[in-house]
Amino acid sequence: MVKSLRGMNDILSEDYERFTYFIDLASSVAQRYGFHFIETPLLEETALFKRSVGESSDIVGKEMYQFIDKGENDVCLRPEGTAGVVRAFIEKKLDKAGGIHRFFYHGSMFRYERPQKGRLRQFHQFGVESFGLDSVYEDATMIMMVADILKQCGIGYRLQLNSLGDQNCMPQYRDSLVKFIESVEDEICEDCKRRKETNPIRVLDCKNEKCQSLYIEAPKLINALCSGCQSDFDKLKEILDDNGIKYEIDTNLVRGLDYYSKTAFEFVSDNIGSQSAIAGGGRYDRLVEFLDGRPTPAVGFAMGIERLMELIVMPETKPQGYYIGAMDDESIDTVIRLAQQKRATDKVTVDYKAKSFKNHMKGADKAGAKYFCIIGSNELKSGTMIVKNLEDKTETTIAFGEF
């Protein structure tokens, strides 16, 4: 038997009804905002995410489904989604164009990582990118808007914020870090030590638990930044707790991209162990730039689905459309008919054989339907059906032409 590839999972069932709750939910909510939706393709250019996530990250370094096609192009499927909107608004020439540019997507991203509880192979992002906006009241709206989603799905979290500087500041951070990081080479892991190299600021991000005690005591980038990144930094904490927004400084978050400055970001849950962060993001003012693009402001964020399944709460539903069943071969025409012109209209589920009523009630049952409909040979001579309210238990003798 041929089975789904490690970490590449189905979404069947009450998962599948969790899934798109989400995506409608999620959607209306970027739409209120006045995003729009952008959708691009699965497979890119391996070089876009070596330029803009950049080579020192574990998902360039280690991550990626990279491949070469039959064209002899090297290519991969993409790893996140921002990448390729930003890619999307060179091409089109947005960046040129000029104004404010407000795009949300979502769809499957791949990377070749251990599959675990929330972290698949194949998982699925919602993201938002927000172009031409020097201003630190698009990153709170940001902010917002993940609150906002997280709380119409019934989701608790702890937010955490950080500055990452910009290029005024972030130099003489970066060699006051690589110091310390020198100070204690010997003792760290050696991703920190390839990082060290490539981009130091990403050992604060590094998951072993030894180089964490260690890096308690490295220098702090919120205490190194300038008067611009920290105005900026004061005004959003200003305009959250304005809004009621509660969050607390994480010294140490500097977010799993290459691309990030200024604004960095992340939803925690302590509800899906150890892997918590449910939604993250951040400014990139930079990118754009990086990916030959005209420099743009950018901003913006993404949600792991797979990661917030199991925390939604999901509104009680209420019966809804018909059920319509033959008790005998000889109805089983006229259901379909009727269901099909009923289906203009309404959701209609249909069982094709002829079974007894009590069968049928039993399809209706799982079908969810507020309405049983049954067709026998009686009715059939007479042009009617019997129609059963599951709700309130009424039960009525209607004509076909009535129905």
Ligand code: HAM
The other form holds:
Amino acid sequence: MVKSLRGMNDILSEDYERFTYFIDLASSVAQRYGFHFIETPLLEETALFKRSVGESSDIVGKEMYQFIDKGENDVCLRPEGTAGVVRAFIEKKLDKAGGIHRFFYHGSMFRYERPQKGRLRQFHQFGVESFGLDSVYEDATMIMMVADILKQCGIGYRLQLNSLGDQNCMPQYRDSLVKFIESVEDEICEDCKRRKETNPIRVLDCKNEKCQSLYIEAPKLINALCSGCQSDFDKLKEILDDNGIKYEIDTNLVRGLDYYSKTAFEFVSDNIGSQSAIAGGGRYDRLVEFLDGRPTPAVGFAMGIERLMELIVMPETKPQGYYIGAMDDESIDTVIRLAQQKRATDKVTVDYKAKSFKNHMKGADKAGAKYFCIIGSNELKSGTMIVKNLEDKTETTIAFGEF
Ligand code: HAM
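Form predicted alone already given; the form predicted in complex with this ligand follows:
Below: every chain and molecule of the assembly, starting with the one above.
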């Protein structure tokens, strides 16, 4: 039997209800914040991710679904959504047009990771990207939007916050960090030795306990921010305080993608096991420029839909729509005709087989219908049907025309 690939799941039945419930809810929140839908291809040139997510990141270094296509192009399935949106933004010349452009998206992402609970090889993200604003109010708005979505889903969280500095303060900090790493180099893991050469700040989120205990003494970027980054970070905290959003400062939060500067944040849940990050994002003011666009400040986030589906508190579903059935064969065509008319405006479940009242009632329950409608030979003759409201249990007989 052919089975799905490891780390790739089907989403159906009850899961699909959660999945679409979340996407509808998050999309309507994003629209309320002034974001517009964008769809970008699943497949992009590999160079796009090398130049954005970064060659030193685990995603590009180890986890890409990369191949040469039939036209000899080096392509890969997108591991995340930001790079494609930035590519589209530049390709459509919105960088040259200037102004503010806000997008939201949802869809599959692919990372060849070791699958475990909450970690898949094909997973789904809901994300937003905002271009054209260097104001820290937009960073705060991103965070408040995630908080808003989580609140509406009934999901509790902890928000972790950091600033990654900019080109004024990051290079100096990087030098001091490299000096520190060299002082403990004999004791750190092989991955960290590699990170020291490629992207030193990534050592700070190494999962190795020995490394972590050594890095407690490492210089902290938060203490080395330039005045611009410091005042933005202070303002961000002030806006969040003002709006009742609680946060923790995590000086080791560096994020797994190389394009961030200044604000970086992650929302984590304590209720889903070790893969606890449910959303992450931050500012990426240099990325448009790195991908050959006109320099444009930008900020965004993405949420992991599978992880959220574990946590969503679904609203109670009320019975809705109609179930219609025939009690004898001669009424079936009429049932189909009436159902077809009603489907112009309502959800209608039809049973094509003639059955007893009781057996049809079982079907109506299973379909979650609010109204149970049935036609037998007597009703057919008089042009009527029996309609039972399954919520308040009232029963009436109506003419076909009233249906
Ligand atoms: P990310 O932190 O790599 O950021 O992913 C965002 C979220 O996707 C994570 O918090 C997690 O919930 C989910 N996720 C990541 N990997 C997996 C996996 N293997 N299985 C299941 N869920 C996963 C980004 O992708 C950035 N593009 C976010 C962003 C947008 N930054 C700015 N704009």
